[in-house]
Partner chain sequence: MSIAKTEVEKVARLARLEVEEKRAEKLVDELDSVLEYVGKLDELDTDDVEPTTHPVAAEHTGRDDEVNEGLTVEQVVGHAPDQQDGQFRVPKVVDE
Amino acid sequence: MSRDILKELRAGEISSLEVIDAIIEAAQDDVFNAFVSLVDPSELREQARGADRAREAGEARPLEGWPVAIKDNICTRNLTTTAGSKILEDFESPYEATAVQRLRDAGAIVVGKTNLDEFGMGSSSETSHIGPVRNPADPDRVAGGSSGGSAAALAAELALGALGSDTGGSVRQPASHCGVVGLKPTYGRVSRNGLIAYASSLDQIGPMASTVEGCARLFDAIAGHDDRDATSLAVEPAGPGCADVLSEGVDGMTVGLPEEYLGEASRLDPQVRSRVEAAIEALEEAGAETTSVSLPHTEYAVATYYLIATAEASSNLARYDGVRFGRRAEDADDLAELYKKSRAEGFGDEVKRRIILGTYVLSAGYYEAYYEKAQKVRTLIRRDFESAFEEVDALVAPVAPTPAWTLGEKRDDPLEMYLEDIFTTSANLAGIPAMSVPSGTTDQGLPVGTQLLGPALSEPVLFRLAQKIFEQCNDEASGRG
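Just the structure of this chain, alone, in the form predicted in complex with its partner chain, please.
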């Protein structure tokens, strides 16, 4: 399949049925372990035929017949939603997440649920109860995480669009490592209804696709207020959708280059640096002005993030008690033991580690020193961005300090794994939108993404910048173009 598949679909040059058949065949082996579950082929074919009929009748909806993959921590009816955890391995949600419902309403076809780090807690997609995701660019390497299955499914052309979730970089970092586009929207722009909560003040569902245009169309379909999410933003930005502004270019925009992300001290891998610099040049050539800016509290973001995220996680994951849904331990004599055993058997090591850390930082005597301190530093990080966005329209930065690493390489050192999130957690803490755009590959052929960050509700600006980088940095460089 070519990258123009979405255009070909719209133009009627290829049928949805042909696309679905290709995916069914390719997904059979799932060599990258991208999926936790797949929809029955006969059902997929039936939906594809329906899409083809709608197109023939001139009644095609915006995403008619698009095969999409959904991260397995987003609830879907008639398919299990496991969150990559043994504790939910048989869980079937009685309702559908708003974002999934909106994709279906726009004509998309859900092909399956994608693999992830358990409950979204990880940066490599290695902690799922069904085993690690492999990177299609190099199967001995991680796909990034936690939305690694969604990124790998796109890179392996097992879907044309996907949903991920991003709490500290979980859409952007796997998108970068697998060479696809991924957006973490402004907090509240996409409903979290039906997203299995990890850290509620940071979580956002985000669209992912092989192209910037595909990602923009998915975003346009899922964004908007939802009564079922109390943190959903009531504002609807005026003007056309993101997919309709891609060709407007970046002439006259001012883009900030944060010293803390790009300077000597950032310990950036040289090959990652060269790809990000190529992206910056692409924007300059297209007429954007660049200027240096400072986000002085960047070095505190990871510490702040892990305190807030684990605290919220320890509270959110209290619901898995072996009583109302999910797995229950056998042979428990009383209720207290039932809780303890069910949770001990059902959760993996990283999830337990985060629950323990989160419970600790919220416990009496430590709350002020850790949790409240982190909330205050969160304010400082938010203010850094507010000052920067008084000067510039958006920021350009790396997504991750290195390209994808070897499977197993960082599994034994949690702190080393956490530091992989150094460039991505700030956007979640500040609630601002950020995306990853493929910017070519390293000498070894490993994809590298560039990150774009903007003020709240600036997604159209980010998509315009992303489109320029995508056009300039991929056609000749990647060979996948």
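Form predicted alone, following the form predicted in complex with its partner chain:
For this one, just the chain is written down, with no partner chains and no other molecules.
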């Protein structure tokens, strides 16, 4: 498909049916294992024809005819929602997630559900019960996680937009590894209604697209208060939508460079560092000023995240017992055995590992030593950001310390895998928006993203910064729309 596909759709230079036909043909050979399930081709074609008729009649909605992919831990009608887990392999949701419904209301066409790390627990999309997602840039490498299927679908042009979820970096990290744009919104800015819970105080649904503009248009469609989500923010930011401010530039902005993210002790791969530095130079050339800032509690972020996230996961996943929810084991002699066998057969190793850790830190005698202390450190991390944002409009940082690694390379070393989240977990702990924007590729052709972080509700600022980086660092991709 053309790199200008979204612009061509809006201009009527190509039909939605032509785009859908190309996606249907390409999806028949999903060598990247990006999808868990796909909508019937006849239904997709009928929706595309409807979008073309609306456009011809001058009644096109903001996302009319856009093919979008939905991460398979976000509920949809008429397709299973498995969360990448055997325990939910046949689950069909009786309702649709608010974010998905808002995409449909804006005219988008859902083409399928994308593969992921089981229940969103992973950094490589290798823990899915249907097998790993492969990176379109190099099929022998991971796509990142946990929203790897959404990122891979975009990179392989199997969709023009996607939804992922981000609990500790799960939108941004795969976006970086696959060379697409991904946003983790301010906590509460996008409804979590219909998102299968992993860690409820950290989870956020986020938009992903091949371009900054595409991501901004998706975000504008899904953001906003929702009465069905108790954590949804009731305050709506003033001013135009994010897609309307992309041309405003960055002249006069002040951007902070965190010492803990960019210093010599940050474990950064040299090629990742050079691409992030190129992004910083692009912002400086566009008129932004840069200054060094400190986030002193960054070194505790990964440990804090894995205590809080696993504790919440232990509680959230208790419902999957073979009775109330989830796959039921056969040949159990009593209720206790039914619980044990159903969960043992239904959950994968990584999910079991996190449930055990979370149960431990919540147990009597350890709650104060681990979980309560982690919540106190979380407050310190949030205050670090608040202090930094008194001086700067946004922060620039790496997304991940390395480019995508080979499949299986880190699966047997959980600690090494967890450390891949070192630059992303802090944003979730603080509840602030953060995004990944492509910043070029390594000498091996592997994509690298730059992370932008801002204060709560600063998504328009992040999109303006991202657009400049995208234009300057991705000359070949800058026309994609």
